[in-house]
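Quick heads-up: it's one chain on its own, the form predicted alone, in structure tokens.
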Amino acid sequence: MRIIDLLVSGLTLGAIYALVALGFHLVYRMTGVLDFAQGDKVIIGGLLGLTLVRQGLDTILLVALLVLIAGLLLGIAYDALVILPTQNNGHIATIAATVGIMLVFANGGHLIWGPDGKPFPPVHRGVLEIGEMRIGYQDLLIWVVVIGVAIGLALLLGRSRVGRGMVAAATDPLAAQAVGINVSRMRAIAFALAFGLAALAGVLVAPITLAGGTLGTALTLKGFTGAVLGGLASTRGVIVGAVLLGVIESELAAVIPNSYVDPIVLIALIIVLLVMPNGLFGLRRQRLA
């Protein structure tokens, strides 16, 4: 029984990671650039919903979806005012670009909402109980968001006209360009979804984390962690890599100190690049501009 509430409570951990693995890897995929403000959009997603909660919003399915159409514009504007200015100056002006925004995020969150987490009100607050089993609606809900992100991010990249054209200029823009893809809408696509998957994820795990609080560096560490684990190139390979990384976290915490288990889990991430530098399920890099 111990350790089916250890799998449920890991897998909630993975699926969470992975809404901020996907930012890593939407973003890396289109530019090559690592965006270490993920986990920090994820704290401005909880606090955004959070304001709408105190402005009388009680339907939390909807505080959800406006969270997530403000994410999207929030993305658009973070690649026009600070991913396309630096973008010139190569990966690191970009990558250091977005570590300062990062500061911007948690310092202003702060001061706008205050430094401690706050309570967020869960979308149910029942439990389903399967025999001896019982989990959360919540974590069902996470669990369900994340299924269905995955499987909407597959039909994007590889069916839809949006998302061959994502791949094409993020495969060779001087080409795309060449047969008419606008490469900059397609970045600006990237990082608006981006964006709004961890404004979204905000909400989602604000009732089991609180909303704002000082989370958002070990958020963009254990996403960016799961993204590589798995392969940082692979929308599978992020998926899986994070939730494993979750389910891993959870059994170790069980056994040895917390204190233990992140120095434990990034000795483990080092051997298995040096073992499979892409990653579990990592592709090869593609040339981005």
Contents of the next structure:
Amino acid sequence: MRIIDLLVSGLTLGAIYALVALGFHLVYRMTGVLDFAQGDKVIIGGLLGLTLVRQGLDTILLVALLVLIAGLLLGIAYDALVILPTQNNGHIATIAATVGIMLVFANGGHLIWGPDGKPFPPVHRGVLEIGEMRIGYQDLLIWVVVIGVAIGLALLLGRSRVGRGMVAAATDPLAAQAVGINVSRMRAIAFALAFGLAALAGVLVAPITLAGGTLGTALTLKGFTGAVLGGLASTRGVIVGAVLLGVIESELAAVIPNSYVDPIVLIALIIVLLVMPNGLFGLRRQRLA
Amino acid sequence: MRAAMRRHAAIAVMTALAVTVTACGSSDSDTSDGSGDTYTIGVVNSTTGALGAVGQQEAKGMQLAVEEINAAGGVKGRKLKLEEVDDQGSVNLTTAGFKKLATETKVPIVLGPGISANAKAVAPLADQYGVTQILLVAQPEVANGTKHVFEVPLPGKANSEAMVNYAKEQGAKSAAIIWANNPYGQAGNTDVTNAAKAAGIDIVNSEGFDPGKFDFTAQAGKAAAADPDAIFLYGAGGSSDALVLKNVAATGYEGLIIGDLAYSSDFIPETAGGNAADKVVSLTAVDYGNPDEKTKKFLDAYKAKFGEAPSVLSTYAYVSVQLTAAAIEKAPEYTGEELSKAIESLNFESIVGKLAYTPEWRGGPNADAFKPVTFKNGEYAVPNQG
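Rather than the form predicted alone that you just supplied, could I have the structure of the form predicted in complex with its partner chain?
Below is the entire complex, every chain and molecule, led by the chain shown above.
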């Protein structure tokens, strides 16, 4: 019974990490940048949702839609204010800027909404019982959204003209510009999508993680770890890596003291990366190539 | 190659992030030392940063106390004024803030900080600068043996003893502990374990939790699976405490759930869920369930001003200002030396118990001052003393 409970909570934990990891993947594939503010964008999304709920909006799906739109707009502003001014100084400057804005988001959120996590209503209360397995409807929704986003991203990046243009712009901006791709617009779209995804994720996970609080940095680290484990450049790898991380964390916590879990998981990650430097799915892609 | 460089850059940035402590300035301005029409009281507090929740609660308690005292005419005809420094949870900023208050603002008394590590770092400075300090930490060993340092909070060890005493009164013979994996929770785990051993209660499982996480299914499952008569919860003073309680209740555990004072926070029912909140009994410093007249007046005033019930931390901070006002009233001069003498001689009756200090004992009231509190339909209630 407990193993099943832990598997369910591990899958949800992994799905939450996956939502952050997909943001890393999206930005990395489309722009070549690692955006370390991804976890705190999730927190900002949850807090925006909380503000709407406190204003009396009680249809959570509508809240999610409004927060998604707000996230898309914030992403465009994020690109203009954080990425654009630093991109000419190289990737390290841009990455450093994302780390800086991560701290701004975290402390700004505390100043506006307070430092503690706040309860947030789920889309649908209750649990689904299948034999001994009990799965919250909110957990199910998060799983479904992760799968949906992953399929959407795979199609966008692999099959669509816009997606291929984005990847081309990230791989070789000069060549992409020479063939008529508007590199700046592609980058803005990438950051808008990443912020929108993070904001939506914030509303979805807040009933479980609480809205706000100090979780942003931890989400960033775990999302990044999951993405690197699976292979940052592979949509499937990112999902598998993040979910695997969540399940392993959850199951390990049941058999060893909690304080040992993170060190063991991160040491295991280092070993995996020594053997497979591009992550679990990165290596496979290389072999296939 | 480029990908490898990007990865190295990312790792470098993350490593730098992990080891870097951000630090910047504080805000203060006035240089009053009690001359004129105000008494300026220094405050070192953590209102931003990872532990900002602690400092913000304390700031509210102090604000209310100052407003009440000033509305009633102040002390010796003068108003009280707080000169606050936000240390952002950083030990370096705490000591820098204290020195600034002592040497530039020249206050003779400083309230706070409320974080153990910061309090340990700054307490020796009080004697060095001849400034009275009232700490908001529950560790008497930090203040004992000093000349100018006092504490308001009831000692953490006393909280643990009160929790174990309650479990014993309810007939518990075995127990599990789930504790926050930070200095406060670690000390709680040690104290509860020792107190349980002394009381003849067998500890069958002890598990830490990371207050920075949100999923505690494993810890709750392990504690419940050991089938103890009681589960002790020693929290971190934040919303993760409520999530731990929620997870314990979700296991279907039907024994006693006994929390430290963190579990008397008013957000527990909404965050953990009513069903879970109704099951926990918190041993706390404020009698929320059955308040006397003085406590009720404070609870009502706080709720009217801030729209929420005061946490224990807010209450300690409120009491620290009241204690300061009483000391100013009694002291012949507004100096650290005279204020310390006054505080030691006051035997101040506060809403968290009697603050009786000696040259050897500088901690708050003992285990008897803790009251059992639970929730019913989201409101504070007196537990059924079955």
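Since the model is a prediction, treat every value here as computed from it, not as a measurement. Residue numbers count along the first chain shown, from 1. Each form is matched to the other, and the largest set of C-alpha atoms that superpose within 1.5 Å is called the rigid core.
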For residue 170, is the CA shift between these two forms at least 2 Å following rigid-core superposition? yes
